[in-house]
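Just the one chain here, laid out as structure tokens, in the form predicted alone.
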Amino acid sequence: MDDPMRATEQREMRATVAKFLDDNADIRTAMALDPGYDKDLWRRTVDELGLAALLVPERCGGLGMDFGDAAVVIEEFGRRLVPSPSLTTLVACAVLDQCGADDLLARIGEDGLSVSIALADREPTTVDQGRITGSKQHVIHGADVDVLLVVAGDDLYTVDTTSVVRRRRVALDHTRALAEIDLTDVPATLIGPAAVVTDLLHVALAAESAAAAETCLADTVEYLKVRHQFGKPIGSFQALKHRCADLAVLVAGARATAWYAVRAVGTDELASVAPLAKVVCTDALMAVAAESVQLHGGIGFTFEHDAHLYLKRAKANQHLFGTNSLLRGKIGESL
């Protein structure tokens, strides 16, 4: 059973993060900035919320919290689609802790460094005598973060960012900037095995997507309550009630799946649960976001409305860190 005290602590943390973001995060302004996110807001999340130090163990001067606490933060950023390197920074800290990279963890926690993980190869990535060569794509906020972790084969490395060519790319999701990373004989330091990296990224995307789906559905239901047609709220029409009920079932299933995966972190179940959670939750967000655009009618198709932002985040999440069709194939092969 869950610890009631931990549950209370996480509710309080959620409320604190939610209020901070509601009061300070300006999504439209942030996604238009050159880095693709608000660096001043990032610094405030570090200073006021202790975000960078959240998963840094106490032995390294951090807060020493667990991945469940990180998932709460990831959810609240995901609900609002806040442009931020928070997801990759938290995942990176969890990986670095498992690898015993105490020196780097201490720097991240003390200096509030942002981190991203270069996972997807555009060209094969090789390592020879401490020098790494290759090219990575779809690196979240990779053009602007302070620390880059690079996956090469079965191992994870940190690289000298001053020797790396980083190019920001136009992304489908306006709220999450992506970059290509070119490495040519770049000094690299071995961190440890990369086995858990993809799994943790999948769990993080699952938690984020399930939370975004909740907000997207809630906003849609509110709109159906205030939009009138034939003298009554369109939400009173039975056909629309049925559509929203189906979406509510999807959202509830996604949330349950995401949190099952969060609780599997650190167990033998993680490798099988993580990709399944990513598929279930990103597909749920896609279904809710697509319906949201339609149920909002004409306004849902405008750039000024947020519906399209959730739709784009959904489609991008379906493709990040392995497409859902690829993951379904791997899940099927493992059965």
Second form
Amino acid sequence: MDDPMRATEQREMRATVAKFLDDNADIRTAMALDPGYDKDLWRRTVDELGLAALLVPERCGGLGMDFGDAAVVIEEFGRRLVPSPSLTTLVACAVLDQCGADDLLARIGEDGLSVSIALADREPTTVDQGRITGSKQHVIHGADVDVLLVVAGDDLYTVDTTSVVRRRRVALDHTRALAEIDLTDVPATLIGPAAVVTDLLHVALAAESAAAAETCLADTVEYLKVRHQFGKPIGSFQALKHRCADLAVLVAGARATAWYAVRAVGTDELASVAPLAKVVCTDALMAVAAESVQLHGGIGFTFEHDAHLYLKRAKANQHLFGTNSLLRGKIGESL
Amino acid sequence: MTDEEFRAEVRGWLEANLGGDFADVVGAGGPGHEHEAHERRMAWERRLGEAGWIGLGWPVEHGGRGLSLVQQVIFHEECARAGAPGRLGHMSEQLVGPTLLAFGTPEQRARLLPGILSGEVLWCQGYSEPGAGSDLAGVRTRAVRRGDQYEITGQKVWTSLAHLADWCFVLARTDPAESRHRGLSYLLVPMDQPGIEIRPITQITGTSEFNEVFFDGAVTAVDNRIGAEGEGWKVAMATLAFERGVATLGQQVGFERELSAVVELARSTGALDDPELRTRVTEAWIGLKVLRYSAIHTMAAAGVPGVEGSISKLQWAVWHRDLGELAVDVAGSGALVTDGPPYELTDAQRLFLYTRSDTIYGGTNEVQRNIIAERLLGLPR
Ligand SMILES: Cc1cc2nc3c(=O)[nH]c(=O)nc-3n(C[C@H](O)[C@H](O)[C@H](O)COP(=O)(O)OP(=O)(O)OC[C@H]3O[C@@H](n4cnc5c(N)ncnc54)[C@H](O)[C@@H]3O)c2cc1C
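Taking the form predicted alone as the starting point, write out the structure of the form predicted in complex with its partner chain.
Up next: the whole complex, starting with the chain shown before.
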């Protein structure tokens, strides 16, 4: 069972983050900026919400919260599609904590550094005598973050961002910029085993996607109540009600799965739950977002309406850090 | 001429022209590319017109060639196979042309059909409004008669190609005392006039091919009304039936090209080794076969498409949308990034985004389901 004290704390934290984002985050402006996110907003999330220090342990001068708290933040950013390196920074801090990388953690907390994790290989990445050579892709906000963690082989390293070549790519998902990173004989500092990185990224994407699906469905249902055709709200048509009901079932399952996965962090179960949660929750978001475009009619096909932003985030999340079909295949094999 | 001789003739002509001075438009204007190469595609329309490839099924006395349904479909199939550019003249030839043939006066046909047949005059469809989409009978755009003219005031939306079109066929309310399906008239309105303002709308693809069209005292001659005053609904519905009908029968050949490209992509990314994606590719292939057999069956029955039009629309729209999603899924994580700024999409990404509109325009999936349920299955409203 949840600790009731913690539950109250998390509710308050959720409300604080939600209010902060509602008051300050402007998604359309942020996605049009060069880095693809609003650096001033990042600075303020660090200063006012203590985001960078959240998972930094108290021994390193941080707030020493746990992944359940981080998930609350990830969900609130995710449901609003706020472009931000917050997801990767939080996951990175959780990984660094497990590896005992105290110096780096202290710097991240103190200076409010943004972090991303280079996982997917563009070209094979090799390590030779503490130097990395290779190329990475789909690094979230990778061209603009302050700290880069690089997975090479079974290990996690950190590299000096000035010693690599970073290229920002135009991403399908406007709300999450992606970068390619070339490493040529770059000096790297070993942090520890990379095993848990992918699992935590999967859990984070699951939490974000489930929350986004919930919001996207709520917005869609709201529209069906106000949009009138044939002299009544289109939400009164049985065909649409049934579909919304199906989606509500899907979202409830995704929320529960994400919740379970967040609580599996730090347990032996994580390795099996994380990819499954990622598949379930990102597929649920895709189903909701696709229906959202459809149920909005012509408006839903416009750039101006947010439905496509959910659709694009959904598709990106299905693909990031191991495509869902790949993960499903692995889940199948493991049975 | 036998069907096979006809096919050979079409193929020869397409090879000569698309291999020659129209080589640059091969593949242009396909799904997600509909905003591209307008000038060259207009030139292609004119080339088709010169060579007599427009109005294949129209009666000879109206400048058509009186060909059978099968031969019309053969023409579309060969165009798709040869990668002929997406048609800008679709609404002109397939919607307003047949409407003029069915409801126009001899004078209107003589005046307006030649421009369509020559590929020189472009038409757009002014049905949807902010308050009237699926519920088209809710149109509020007003047309007031003054002497031998109508003065039109109101707003249309999602009007494809309005920015290029010479004419728009507008459904407008001529009798404000009547409501719903009564009191509407079908007016042909010239686009190049001060009372019309066109504003492009950016689509989810980041590009734009539909528009808002504002009418503020725009005028058209009473001679440009098709059908009687107040009888516009009947005419508009006939146009919609054409939209859901013949025009789409030949499109599986284009779909087959797209599916082949998806299979190629899947091969190159290794997605075919993935059991789930392999299953979906197989399902897409089976679905395409079903589309094809359905089209053949419709042609064999050779009736005027009615409710079957709704079945086929629903069937292909869902299939095509699923193909679009399969395309980005077999692309793997490569689908995460575009080809570059400002938002240059890959073919797979375009197909994924564009096909989201297939299930909306020309009557949404839900509207098609209602039509099928009420008119085919006889379920109560
Ligand atoms: C790419 C594109 C091009 C287009 N080009 C043109 C054009 O050239 N000319 C033109 O006139 N229009 C055009 N349209 C408009 C198109 O016909 C309308 O978008 C469509 O008819 C839906 O209307 P709407 O957008 O108002 O959505 P709405 O009617 O508001 O529909 C919203 C949702 O409610 C559902 N719904 C509505 N009524 C019912 C019901 N009775 N039962 C169950 N569900 C229902 C719909 O299926 C949809 O999911 C185009 C649209 C697109 C996307």
